[in-house]
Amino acid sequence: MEQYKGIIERYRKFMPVTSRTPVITLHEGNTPLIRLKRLEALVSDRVELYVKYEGLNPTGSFKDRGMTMAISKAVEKGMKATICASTGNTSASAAAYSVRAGIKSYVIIPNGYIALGKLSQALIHGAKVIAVEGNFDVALEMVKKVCEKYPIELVNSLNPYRIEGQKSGAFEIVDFLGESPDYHFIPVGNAGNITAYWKGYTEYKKAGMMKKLPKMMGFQAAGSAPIVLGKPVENPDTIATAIRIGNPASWQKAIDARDESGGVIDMVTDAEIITAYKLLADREGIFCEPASAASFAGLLKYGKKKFFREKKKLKVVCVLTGHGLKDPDRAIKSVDFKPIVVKPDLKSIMKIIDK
């Protein structure tokens, strides 16, 4: 059997590569998508719920489908360094493809609002990591100047590749389900992801490859919801760190593809997003980051207003971008956790298994 080789392969034809393009790869994209069966009666009897689980991509998120096309275009333009301004996944993506590519990375971090997980990664692989006072929409700003001075590639969700190599989650749901879902359940941060799965569902129903168009339902934060309030926030705060931006990068575009789609663009609170991250945890056994949640906490907020009227079956897909080890501390804050110390005896452990 052939071996797997990412997405830039699988989907070449898609891909603004050529066959000078040098192929940058983990071997990322390929990542389940999950049925919910016990999670969908808490939405509605009219939902077949599945989940996209992005944290099994080679860095823990969706990040690394567009990072294999960032940085092999980078590599083919001749570039020796790569930059990005970062809470976190984007810098543990961005340092594991550099190194991958033999060249340097730089992160800018907002001082103090980045998960510990996702430091870790950043630094491990070789990465300078610089941290500036301020939030992210600062060291993007910051990043942004480095790049007019200097021959450094951006990698953030500016650089037009990383959208391309992102929509490939689009083709892979539609490939899997051999068709597109009703709806399309996003976490919106920086906002370039709920535009790449936009952009790979109208390209692929271009090409044939679908008939119908999903209904994009993308939910920010409710301390970090500029697009829902309709202005940037100055200081955004949220447990959800990944989605934790004032000022989204890619918020036209997002805008379009809700209008496009016929869908929306909302917002959930913190206590909303850690209930659905428990309800992923406990009861199916998926552990995604907080950000990631806010799909499901979504998805669970229009489930009570009875949102879905349709009388067939709907599937929904929600996306849970990363992995839940990037924010270990998080999940230990959220359940309630006490070793009970007992005699190292089968009688003494009994007593506390039989409870």
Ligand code: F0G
Contents of the next structure:
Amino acid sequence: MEQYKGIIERYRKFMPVTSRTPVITLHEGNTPLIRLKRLEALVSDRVELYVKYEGLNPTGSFKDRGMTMAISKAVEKGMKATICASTGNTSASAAAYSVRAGIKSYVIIPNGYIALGKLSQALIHGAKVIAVEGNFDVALEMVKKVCEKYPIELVNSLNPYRIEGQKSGAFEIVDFLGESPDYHFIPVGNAGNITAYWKGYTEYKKAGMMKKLPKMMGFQAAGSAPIVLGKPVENPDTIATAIRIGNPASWQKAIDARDESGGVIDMVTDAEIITAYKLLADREGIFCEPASAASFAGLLKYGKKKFFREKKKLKVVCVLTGHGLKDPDRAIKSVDFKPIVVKPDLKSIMKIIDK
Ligand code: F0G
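Would you mind giving the form predicted together with the named molecule, to go alongside the form predicted alone above?
The next block holds the full complex; its first chain is the one shown before.
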């Protein structure tokens, strides 16, 4: 059997590459679409629920789909270094793919607001990490300024190749289901991913690979919901640090995806995010990071308000964008954890085990 070689090879004819493009890959993509029967029962009897478990990408998030494209094109252009602003996952991915390409990477992060797992990734891959006194939006402004003046490749989702790679998530969903889902739930931060999925779905439809398009259902965290509020949020705040963004770069494109698909962009509270995060983990065995659970939190919210009125069974996909191990602190904080220390004998152990 030939080994799977990543999203550029699998979807080459939809990707902006030529035979001269060096393909820098860690064999990203091909992530599972998992049916969650126990949780779908909590949502609605009209829903068939699938999660796209993007935590299983090489660096543990969906960013790898876009990064393989962006870094391949950077190398093709002869660039010797990359830079990004990040709430953590982009920097982990940029650092890993830059190493793979043999070029340098610089990352600018909001000081104090990135999960430890993500920071450890950027560091172990040898990126130069710069923490700014400010949030993600400030960090992104700094990155833009650097790239205006110096020959360093910007690998945030403002880079169109990131979007091109990330659209492969939509292709996989359609390939696995054999058709488009009816609804696509997704967390929204800088709004690159909702833009990419919508581009993927519309391109696949144009190519005759699917008949209908899904409704795009984007969810921001309530403390960082500029698109929902219709204005930038100066001091975004949420425990879902990955989407702690007050002025998304792809704002208008997210609105276009919503309006063209007949979907919504709404928000979920931190409490709703944590409830969804824990349900995925302790009812279905799926460990994602808090920001990822915003998609399922959105679905729970819409199930509760009897949003799904269609008569037929609906296929619903929630994208779970990043792995739970990215943010172990949050996992420990969200359960009532006190270590149970016992003497090393059977009697003491059996006092604790349910009989
Ligand atoms: N989920 C996770 C786990 C993320 O890391 C991000 C974005 C999103 C959702 C939102 O995706 O920005 O395309 O709307 N993380 C970026 C980063 C901002 O720097 O890692 P988006």
